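Next up: just one chain, as structure tokens, the form predicted on its own.
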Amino acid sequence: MTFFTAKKAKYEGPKSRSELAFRHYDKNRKVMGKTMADHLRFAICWWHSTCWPGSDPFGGDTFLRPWHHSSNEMEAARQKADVMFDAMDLTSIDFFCFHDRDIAPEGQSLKESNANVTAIANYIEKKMAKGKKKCLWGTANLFSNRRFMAGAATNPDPDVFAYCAAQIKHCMDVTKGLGGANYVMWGGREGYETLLNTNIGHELEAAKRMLALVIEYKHKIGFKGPILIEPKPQEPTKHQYDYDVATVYSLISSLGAQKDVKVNIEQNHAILAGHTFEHEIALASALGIFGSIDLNRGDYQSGWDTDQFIVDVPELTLAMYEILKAGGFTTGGMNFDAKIRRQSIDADDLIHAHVGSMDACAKALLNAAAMIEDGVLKGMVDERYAGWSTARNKAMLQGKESLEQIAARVEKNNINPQPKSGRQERLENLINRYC
């Protein structure tokens, strides 16, 4: 099946005028000791790339893809897999991500659904071997079916909780079989619409128990990668229990699971939570739970999850700077959880979208590496906190002085601190030098 007409995108350098070429992304170029491909670990996602038909709340499908209206659902699933691997080849993307219901149709029972997923996973595995592609992560779709309208693990019906556990188990098995580097727990409907019918205490306890079960099973089957939780503040529910990085950390730390569970951070979700993309990355790093990235952007004029391809180099530079400071990716990567606009109906629009965003990420990587290597920004931050490097002030932070001792020292030495400039404007100007 021939779906795309585009030729494989290649690196042509910053001066290239080609409409479909990499100007900055040279996957084998070394940056700070690693290739660009190893730094960025790009992944294409199944759901937005081949599953989304271009519909919205006010209009139907605009993408008339042949598999969307096929009478043979399993054949359509194989067609989607063929297109996915063609897209990876044309963009030189090495990884993919999936939900179980993305790759195969849901059956009349969980047993039938599992059989469908296993069959298509076997088909995917053969294509992976042929194309030398890898699975960044898999996850179970616990939000689309109407059984999940009141949540999945947090559903008031214990039968739904049990069904979720069974579906997750199978998806973890499939992800492990495909060599997945991570497994994601995305709580699409883990939240509430109104407190009038909600027992928050019970639902939080149920979410905690499901995560504990998943961690236990991860070790039982020898799954080496981390479990990733993706923070999201709202939509589709009024309030999501995995609101932001700080909220997710509360859940992870309550189980003492910081070694097993990390976060998968998305720009659009960070904005909806009232943060910045770089804030969520920096906080995750500070808390020791930085894992992976879902790469997209929202529309700042629309207060919902628009999932657009991100091409904002300055914003990406700040995010990449925090990623490099965090030590870069280990098992994680940059998954394009983004969809082309519903008016972009040409098949090749999907290739252009990925290539453009990949190039923006590559330019951001070069900018961030330059910021790291010259050390000016770090030096200014270090200077601001230099007072904490003395033995006495270290002792104060480490709990070696009591409140009374600290107070007595301030009075004895007549300590009278004066404000120092935060120099924000100078720092913002500094960032523009790199971007």
Given for the second form:
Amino acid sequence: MTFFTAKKAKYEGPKSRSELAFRHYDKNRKVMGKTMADHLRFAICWWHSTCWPGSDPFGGDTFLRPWHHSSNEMEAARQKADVMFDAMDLTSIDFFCFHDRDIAPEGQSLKESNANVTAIANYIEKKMAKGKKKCLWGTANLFSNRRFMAGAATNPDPDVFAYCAAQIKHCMDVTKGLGGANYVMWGGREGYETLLNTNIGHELEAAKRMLALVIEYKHKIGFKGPILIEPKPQEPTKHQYDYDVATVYSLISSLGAQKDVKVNIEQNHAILAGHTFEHEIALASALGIFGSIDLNRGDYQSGWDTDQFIVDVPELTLAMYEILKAGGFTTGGMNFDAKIRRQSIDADDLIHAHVGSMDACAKALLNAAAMIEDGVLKGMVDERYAGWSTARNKAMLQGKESLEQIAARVEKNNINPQPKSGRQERLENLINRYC
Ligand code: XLS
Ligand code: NI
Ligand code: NI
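Other form of same protein, the form predicted in complex with D-xylose, not the form predicted on its own:
And the full complex, kicking off with our chain again.
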């Protein structure tokens, strides 16, 4: 018996009147030489889809999922896995993402917890072979248990640092075993609540040490994919060290680890950091650390990580444009780190949410591909920077002229720059032609 009643969503074209169908996402359709599935690499996440019971700070479980009310935790874990694979089947999503504590219950000791995770991972592996499903990434939950309340790697207690290292090691092993394309680190409680009890210098050093250990272990076990750090400025802690892409870049580059470590950018976290989604993608690409996406949207009024399903096509178009400009995904993909609202209590709401958001992404991909293929926007940007292509100006950028030489040249040639329009409104009008 399956949990859902929905039928598998099919591609029916833009004119379809069905409530549950793809209008734009035609998995095998080629766009700029790649199938839509290969461009978008959609993933479903374990935590919001089957672990979260619909609770909020003011009320508990609204979903009443059977596995949350089972007396056998390991049986419930297998039931969750079954539901995940059914959801992947109904939505045609090829990848999944998980935390160690999402897939299996925590035991009395780390040893027991690891054994639980391994047992369920084996169960998952069998299901993957059947449905040809893949793991986009795994990650360790280093924030839910109360031992992590003051941080994991950045905890003042060295035993917590050690426990965190041990948990990550096992989760990396399991992720590798499942063929995971990446390994993610989100520093949920790597930050502080008050500076009054915090030694920032020590905590930053500890965070850097943990990352160095993880990189070393990745090479040791031959984990092929990158480590992805997921920036977020705050929530749950007041201040998080992995604030945004720029801050994470300074950590990665301090270890010279740009080859091994990239970023997993989440829309909602970008907004919380006071940036746009596309800003974070463009910056990561410019810095050579673009890895993967956690797809959701924030609420522009509330200022929390509301993790809603994203359906805004113009907003997604700008993000997709930056992703295509960055050369698209290699190991990364689009993980729906999104949850249905707590009033959406029907099992099938989860399927509708994913299908609708996938379709919005597909439409955005088509829009962005048209923008790239037309080349009008790029042409206008290139024109703006055209002055830098002369030999003299290239030399200036490459450091071949000193400050005095540049100053002398400006005087001698009577250089007198004339401002040019930034043409923002014309560019914004242009974008609307594609949406
Ligand atoms: C929380 C994060 C989390 C990570 C994985 O805000 O988005 O879900 O993606 O630990
Ligand atoms: Ni996330
Ligand atoms: Ni988040």
